[in-house]
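Taking the form predicted on its own, here's one chain by itself in structure tokens.
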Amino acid sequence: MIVSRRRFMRLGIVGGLLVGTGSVVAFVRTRGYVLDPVRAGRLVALSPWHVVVVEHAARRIAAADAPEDANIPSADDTDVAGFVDGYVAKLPADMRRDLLRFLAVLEHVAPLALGLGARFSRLPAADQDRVLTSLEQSSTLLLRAGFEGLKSLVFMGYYRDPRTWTILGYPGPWVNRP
């Protein structure tokens, strides 16, 4: 197939528009995160966007379901997002990499799939769940995976706080009893 050189020139042009728009809307979809300066510099696998979006999930997912009840500790108050950054440090560096990948699909394509222009940590809570639900049903297995994953990782980092026993009943462990 022969291209003509006005042809190139139209795929050239276009394509060069698509790479940077696509490049002005990456660059503005990824600003304005905030995170505490000392916080920021103790990480060690998570960048402060990532912690930003684990922070957003871990407080829908770990949700109480009383929340009335002021003795049930939220997601912040035991620091999921501390726990994930240092889990996921420890991970090989595959697995990482796509728990990392995952967390952008969260926070930027998975609103835009359900119509929803803003990012998932600004969107308000009724939609961030509308978000969470759509991808644990997603009838794509990676998109379920990777939010098992986030969810495994969010709940062993809320319920490794001992604060957080009692909602299960659980005591507490044996060893050291007296």
The other form holds:
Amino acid sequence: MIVSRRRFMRLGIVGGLLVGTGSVVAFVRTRGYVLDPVRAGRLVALSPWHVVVVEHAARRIAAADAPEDANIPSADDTDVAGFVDGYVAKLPADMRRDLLRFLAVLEHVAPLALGLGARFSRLPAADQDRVLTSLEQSSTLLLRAGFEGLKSLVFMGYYRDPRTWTILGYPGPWVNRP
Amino acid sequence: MGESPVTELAVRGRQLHADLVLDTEAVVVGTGAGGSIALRELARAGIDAVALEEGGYHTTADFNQREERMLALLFQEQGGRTTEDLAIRILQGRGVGGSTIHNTNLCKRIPDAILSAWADDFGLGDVRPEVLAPSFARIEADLSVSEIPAADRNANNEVLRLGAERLGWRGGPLKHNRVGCQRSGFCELGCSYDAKQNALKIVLPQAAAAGARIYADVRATRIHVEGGRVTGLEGVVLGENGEHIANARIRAKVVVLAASATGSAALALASGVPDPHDQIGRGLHVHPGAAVAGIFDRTLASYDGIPQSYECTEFLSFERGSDRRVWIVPAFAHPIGAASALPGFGASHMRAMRDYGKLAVLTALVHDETEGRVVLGAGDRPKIRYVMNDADRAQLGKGLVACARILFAAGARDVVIPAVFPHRMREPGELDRLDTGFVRPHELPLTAVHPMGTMRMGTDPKRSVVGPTGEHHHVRGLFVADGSLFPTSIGGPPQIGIYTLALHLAHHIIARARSS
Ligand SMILES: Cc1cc2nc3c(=O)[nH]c(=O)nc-3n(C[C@H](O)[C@H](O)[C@H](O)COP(=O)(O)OP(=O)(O)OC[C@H]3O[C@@H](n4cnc5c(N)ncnc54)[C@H](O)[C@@H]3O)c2cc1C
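Mind pulling up the form predicted in complex with its partner chain next to the form predicted on its own we just looked at?
Once more the chain from above appears, this time first in line as the rest of the complex follows.
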């Protein structure tokens, strides 16, 4: 089962899904995502289920190397998903559409390709890492590119926050530097 | 000349309360390196000229050195533009001043060997080095081009110099167009200190002072051609969020395309400009590049100071068929850029980011033979088809190995090529065994900031789009004055070449505007 799915990936079926029918998959499986109604009401480009997926991905992509260190802000502290919503809203429509389709593949298809039955956002952290790694190293080039795009957006949301600069020893912009 | 000081350089889209309808002599599309010069020269010649710029009008006060904000404000597609296969990130400017707002100010003339080859192969006798030299000199004077003093070299550039010198490799200081540089290191996000002597600060104010009008937030969408002559163009006025708020209709007997090597070709294609030999959009070169990082035992703070002040040219020569086609310069990024480029994610990625201050980064750019193509994409935006050929991939591999050797020679403790499966090395001997087969799209993050070609100059309409005067082979009054003109790659920073070609061709544009 898993092997045949992997072969599917190699043949580019998932790539085709990403471009073609990812949104259909997403459409039929968008129930069960809980988002605070105030936050949901503020969204401009993402729907609540997209936000949940981005939040989960961001927590793993920007996971701390010293989780016990209270000085390291989390992806939630820096509101990565809120940032991504605002950023994606201004992208040209076709780029926005591709990203949203990639989120559908991440949530619904990529776990299946590893033999994991649950949605990405319901997997334990270690399995989420496996899913993300499989996308980063996928032989389907479109999936790799999708991962790179999401990773850039997450890090844009994360490392824009001055609290993260102390991790790097980076003093920040000169403009408005005290 | 009677030039007067200008207060507001450009009219913004939101200041237009109705359709923009103009009857003028010349209209320039795009306000970057090429467009600014074309506009200035037209205005100084007394021609009634306007420029349309699809991006916004931003000033020094807007440049707040924040990556996430400036990428969105100053770059095409918020910095997310890529090749069609998503393999190469293409950074290009969008706004009054074009890509000159956030380029890193390197200034080099087009190499003599390249100009001579253009003259011989494309019938461009008028671009021979000795003919073009006065135009280069004028542009360099306009932009206050000078050599970057050794005292201004930051640690990243010192690593390149030291490593190259220890290996006995050719290199030297670079020139730039900055006056009063504060060495903050944020050039790529727009200069907060107004030290860039670029189109926004120097050339466009001169154009406006001579009477040219500049409209920001106006995207040209169709060029009008009747009976083999251009008659003007139409466009859309954009609101603050890119929404369509009004229309633009400009009647003019000269249209100058200066929307960059991607934008000009896309506009010509969308307009159905005559193209009997299917040339528009072909011949795209981009100087694809990738980076190599060295980790040192001491703090370098490579993000501080002038980003690029030294080059290594050991593997760069311009004679025909050369197998030395890589240019090596430092490349440093601020945290978001660095985080996106470093391989992996999660805890291991954050551990790597902790070395941020100890990193030196070099990039190898290929003087590319690959010819890509601009075609029409969604919403008539440029779609960029470009897949590096084997020879260029081999060159890039050679360049990355050279970067790694320089970093080791300068004392790096570890060297990393941040591919999808990163290549980490602890001593230079490992480079002898490195198989560079990974140098291919999607295995290695590739970036390009120098799109060129697509509306090439030449005498032969079967191999070019415009003639030696910059005028379209088949449409009278339609000119090109930007990086699209280059018949080949030039293997180095293109802005001075673009400014200069626009200046060199300006008298032809002026003559056409004056003709009945
Ligand atoms: C990060 C970065 C660093 C660089 N560093 C250097 C450097 O150090 N030295 C160097 O020589 N070069 C550098 N370059 C490249 C250099 O800036 C460009 O090659 C040069 O500015 C291109 O000039 P151009 O006139 O062809 O186009 P641009 O300067 O890109 O201007 C084109 C303008 O046209 C506008 N436009 C596009 N389509 C339309 C339309 N339909 N309607 C209206 N307007 C439109 C765009 O918004 C843009 O403002 C760098 C570029 C980047 C991105």
